[in-house]
Structure formats: structure tokens, C-alpha cells
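Next up is one chain by itself, shown in C-alpha cells, the form predicted on its own.
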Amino acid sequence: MGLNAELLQSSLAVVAEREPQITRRFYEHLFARYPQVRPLFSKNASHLQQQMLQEAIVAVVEHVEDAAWLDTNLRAMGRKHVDYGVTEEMYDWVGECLLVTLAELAEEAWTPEVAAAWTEAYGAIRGLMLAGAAN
């Protein structure tokens, strides 16, 4: 994939630093900007649904330069979100909620690099989930 790792690597655990919760964030951005798609996530109770988000984000920093890894675990997590009413469009949503999340947490680490490493590795993340969705 040619995903700067390190850059990945080393925000991610800046932010994680300052809010070892980062996806309580995330939701309170998605939900608020995204209102509707909050019933998608009536099955799990938040913290279980924001501790599953935050093991995956994790998951895959951890196996940035791991293809095929990226590539199997991704395309099934997209198969599942289709059962959950996951459209295509609401990957851009998560995207955009997810950067703004990083760029607040990260203050300022967010530099104009790590913002282009999150952004390729979100296309990337994206377009694997996209693809097992559409199987």
C-alpha cells in the first residue's frame, strides 16, 4: 500500500496520549454532524461499539505494512457492515469524522504530513471495506 507506518504509528499514539478514548470523540462528531445514522448503532451499547472502533483503528495502524492482513480482515469488516445498513456514503462520513477527530486530539503533531498519511490511509481502509462489501 505505501502507507507512511511510522507517521501512522507515532500520531496515533500522540493522540492516544491525550485521549485514550478517541472514538468517544469520534461519535460525538459523527452523531452530531451525521444524526442519522445513530440508529445503526442501536445494537451494541456505546462503549462496546466505541471500544470494537478503537480495537480496529489500532488493529490496523499496527498492520499498516501487513497487505495481505489489510486485506482479508478489511474486506470482511466491510461484508459485515453491510448488514448494518452501512452505505457508501457514510464512509465518507466516518472519514471526515475520523480526520477531525485525529487533527483536535493531536493539536499541534497534526502537521500537513500526518494529515496526508491519515487521509491515504482512510482512502485506503475505504476502498479494501468498499470492496468486500460489494462481494
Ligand code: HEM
Given for the second form:
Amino acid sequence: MGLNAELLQSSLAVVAEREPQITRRFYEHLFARYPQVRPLFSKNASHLQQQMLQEAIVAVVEHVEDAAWLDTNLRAMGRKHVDYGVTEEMYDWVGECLLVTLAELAEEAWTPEVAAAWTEAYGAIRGLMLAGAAN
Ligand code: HEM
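So the form predicted on its own is up there; where is the form predicted in complex with this ligand?
Following is the full complex, with the preceding chain placed first.
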């Protein structure tokens, strides 16, 4: 992917240290800004869902230099998200809320370089998940 693995990993470490429950804040932003997605989340208790999302983000960042892993896993995840009722525009909403959350928690560690690295990484994740969704 040509992403800046070091910047992504170090900034995620800062955020995780300050707020172990990154995704709790993420869902607060998501449901406040886009309440229409709330009904999609019902299968799992929300704490389980939060843990899975957090683990997924950590796994992606750990494998950011492993194109084969990303390709296989993100396409499969994109495919599953079709069944959850996730549409293409929702990826923009989720990307916005993820970056807002990371920026808020990273505080001074959220430099323009870190912001650019996350914008690029999310764009790549979105692209692979949507490619999987199209199959
Ligand atoms: C970076 C992109 C994303 C990641 C890493 C991610 C990660 C995950 C993971 C790990 C799960 C658990 C089940 C599974 O493995 O399929 C899941 C489920 C789910 N995701 Fe995502 N997701 C992403 C994008 C989105 C977007 C854009 C939406 C749109 C609102 C969304 C909505 C959902 C829903 C509705 C479920 C099922 C929840 C339930 O069963 O209650 N996700 N996601």
C-alpha cells in the first residue's frame, strides 16, 4: 500500500494508551452525526462490537506492510459488510468519525503528517472493502 506504517503504528499506540476504548468514542461520534446507521448495529452487544472493531483496526495497522494479508482480509470483511446493510456512502461517514476520534484522543500527537497517513490508510482500507463488496 505504500503507507507510512511507522506513523500509523506510533499514533495508534498513543491513542490506545490514552483511551483503551477508542471505539466507544468512535460510536458516540458516529451515532451523534449519523443516527441513521444505529439500527444496523444489533446482532452483537455493543461492547463486543466495540472490541471487534478495535481489534480489526489494530490488526490492519499491524499488517499495513503486508499487502497479501490486507487484500484477503479486507475484501472478505467488505463482503460481510454488504450483509450488514452497509452502503458505499457509509464508508465516508465512518472514515470521518474514525479520524475525528483519533485526532481528539491523539491531541498534540495529531500532526498534519499523522492526519495524512490516516486519511491515506482509511482510503486504502475503504477501497479494498468496497472491492470485496462488489464481488
Ligand atoms: C475501517 C472499516 C471497517 C472496519 C475495520 C470494520 C470492522 C468490523 C468488524 C471487525 C466487525 C465484526 C464482524 C466482522 O468481522 O465482520 C464489523 C461489523 C459491523 N460493521 Fe464494520 N467495519 C468497518 C466499516 C464499517 C462501516 C463503514 C459501517 C457502516 C455503518 C460498518 C458497520 C458494521 C455493522 C452494522 C456491523 C455488524 C454489527 C452487528 O452485528 O451488530 N462497518 N465491522
